[in-house]
Amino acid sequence: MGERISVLIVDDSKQLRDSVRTMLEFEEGVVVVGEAEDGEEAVAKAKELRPHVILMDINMPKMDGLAATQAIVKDISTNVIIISVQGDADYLRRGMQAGARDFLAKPFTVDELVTAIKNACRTGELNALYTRSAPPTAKTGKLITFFSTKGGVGKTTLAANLAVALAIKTKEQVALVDLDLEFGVMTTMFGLKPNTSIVDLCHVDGPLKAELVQRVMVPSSNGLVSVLASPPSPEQSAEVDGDARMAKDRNYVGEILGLLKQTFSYVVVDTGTSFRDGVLTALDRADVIYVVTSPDIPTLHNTAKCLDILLTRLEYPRTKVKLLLNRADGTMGLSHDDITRGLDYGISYFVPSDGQTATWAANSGQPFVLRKAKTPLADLLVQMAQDLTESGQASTASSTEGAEEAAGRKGRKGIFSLLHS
């Protein structure tokens, strides 16, 4: 935003509305407009102020926060964020329904409110663009989904990665989704440290509507894509796609993705190592699989496990999975005709080999298509978004088909066999 950020803060604490103006009284680019002791004064001062964003308290008199954040945004367009010592995912959830975009439990510190505003404001200007570009109908974007059998093999990074070249080449909205959902570290992956997650939505009584979803997303600092995080604790993957779910019969994953498809132009989703129920909706809606492999025996002998899954068991047609080897130019003792032949397919992307590059970006939370753009590793993950936005993938799709072409000329040799070969 080239204006300051307007602020009005809503809490029945003198001490904390001073708190919080003192926290913001010194930051650049923030200003704070007004105050309010209740929520009736709350809906009164942000029709009169219309603010940027309000930092709203949730018990107070005469009206509460929940009330009063639901009559504001239902009238106006701003940006509400939650504060309150009630920290449990009950009142997260209700302030999500209400129309909050973020919460924020006290106390908090001044870089935390701070982050939050600046994110509350940078996703309602992503929100009122796309409804101001958006066409009539729902769109149907392109689902990415990256896949592998075993960690470790850089799965995340060209995931996060991916989606970021997306959103450069095509100047459209792109959504990253973890559902890495016991391990997932897609957010770090941007330095982010997000007050929502997945789970958050799998509390919600009733059909999700994308604008929820929306709410629940966490953008990238740079604005590029917006993140949906993994659960914060591994033991809160069983709300989403486990025994534990709030609805037994409810497939979450795939009304969620369901809806990303009709906001963003693209959603990359990045899946844990099992065929678990969210990751095998995340494999059948896919409009292109990427399964990502390195040149060692272990993993490949998973890759090849995979393969068959996907190509024999699940049925998908061989044009759907794409086949990557990171690390591809390392010194394993496998050429890429032995890799190609042992899998019996083709490789559709040779990932160079650049550990200071993807340790940099993963230890400073910057995507190096953006800070290392001018390495190998980084011209390629633009290939690959420069294929995804062409029709045909031609150039792709040719190489592959070629490699398979080979691979059945020269008939099928076991992956252990190639340690003897």
Ligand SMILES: Nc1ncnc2c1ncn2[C@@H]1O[C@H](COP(=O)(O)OP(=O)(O)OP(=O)(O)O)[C@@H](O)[C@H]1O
Contents of the next structure:
Amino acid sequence: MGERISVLIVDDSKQLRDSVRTMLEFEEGVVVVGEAEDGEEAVAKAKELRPHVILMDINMPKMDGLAATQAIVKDISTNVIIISVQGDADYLRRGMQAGARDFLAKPFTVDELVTAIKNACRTGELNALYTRSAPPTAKTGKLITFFSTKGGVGKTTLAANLAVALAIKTKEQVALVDLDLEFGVMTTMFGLKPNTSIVDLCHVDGPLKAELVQRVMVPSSNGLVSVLASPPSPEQSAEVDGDARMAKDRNYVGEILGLLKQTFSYVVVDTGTSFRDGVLTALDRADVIYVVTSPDIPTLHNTAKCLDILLTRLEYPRTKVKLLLNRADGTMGLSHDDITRGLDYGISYFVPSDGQTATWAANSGQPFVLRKAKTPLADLLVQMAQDLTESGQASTASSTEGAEEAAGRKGRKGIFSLLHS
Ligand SMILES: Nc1ncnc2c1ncn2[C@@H]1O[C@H](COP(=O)(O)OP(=O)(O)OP(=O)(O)O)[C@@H](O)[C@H]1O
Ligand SMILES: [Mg+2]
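Could you drop in the structure for the form predicted together with this ligand? We only have the form predicted alone so far.
Let's see the whole complex now, leading with the same chain.
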């Protein structure tokens, strides 16, 4: 954004207003345009000054911050960040429902404040862009789920980079959902530290709305993908799809994915390693499931069981389940044909091994398809994105089809027998 971000500070404490003003004084690109000491004054000043961002306290005389937020966002386009000592989930949820974009618990640092202001503006711009370019009818986006029952095979790495590759290819923002509900780290792949997560959506009483889902998501710094973070702590995963759910008869994950598919052309889902309810929903509703494996016997053995459940028990068609062999060039004695025969399944993509690039990207919070675009690893992800956009189904390499046929003819040999044959 070329112009500076204008900020209105709303708090009944003069000390707090002064300290925020001081914090923002030396911040280039941000300018404080006014202050208000109660909710009513906030509404009047917001309409008069039309600031990009309003920092809004909750407990104030005359009118509280939640009521003021509601009154402001129904009339003008701005980005409200609730600032409050009441940092609990209930206040966060009520703030979001009132129309706030973010929530900052007091006390906060200069960095946290400036990041929240910039993020709120970026989300606002992206939403405005989306509203402008939104087609009159809802989309029917494609849902792509990465899965494996073995940990550490590269699901998160590949999901993050495929989402970015799809966004670059389609020039549309892509949704990325972290359904590794206990230990998800998707936000770190983009260097994000969000205050919101999927849990906030699972505390909503009434029906979920696409706008609310968008507000809980965080855009990556380049705006290419919008990330729905996993819960901040493992035990909160039960509030999403387990026993601690607010309404036991609701499938929150199903509702969220349904709304995202109406909003985004592509929704990419990362998962953990279990068939928990939320993951099952993402598998059931997926247009494409990428099962990630790697060329070592324990992982392949595990993948054989995983494929069996997907194909036999869940009865997904083979066209929906695509196998990705990660670190494919480090096969350590197992040929690709051996692996295909052992699993009785064709490999759709062979992902090259490149620890340096993968680790650099994860550590710097920058997807390699953007920053290390000239690597074979990035090329492969770009190819996958191209295949997804070109056809209704992810393409299967011709060499792979041959291998699948071979597997069909010779029958399942069993992964362990490969080692000893
Ligand atoms: N093609 C690759 N070449 C080299 N290293 C890779 C490759 N893909 C992923 N890695 C590395 O493997 C490790 C595990 O990757 P990642 O976290 O994406 O796996 P995961 O399946 O999501 O794991 P978890 O099940 O724990 O969520 C990371 O250190 C990552 O950088
Ligand atoms: Mg992962």
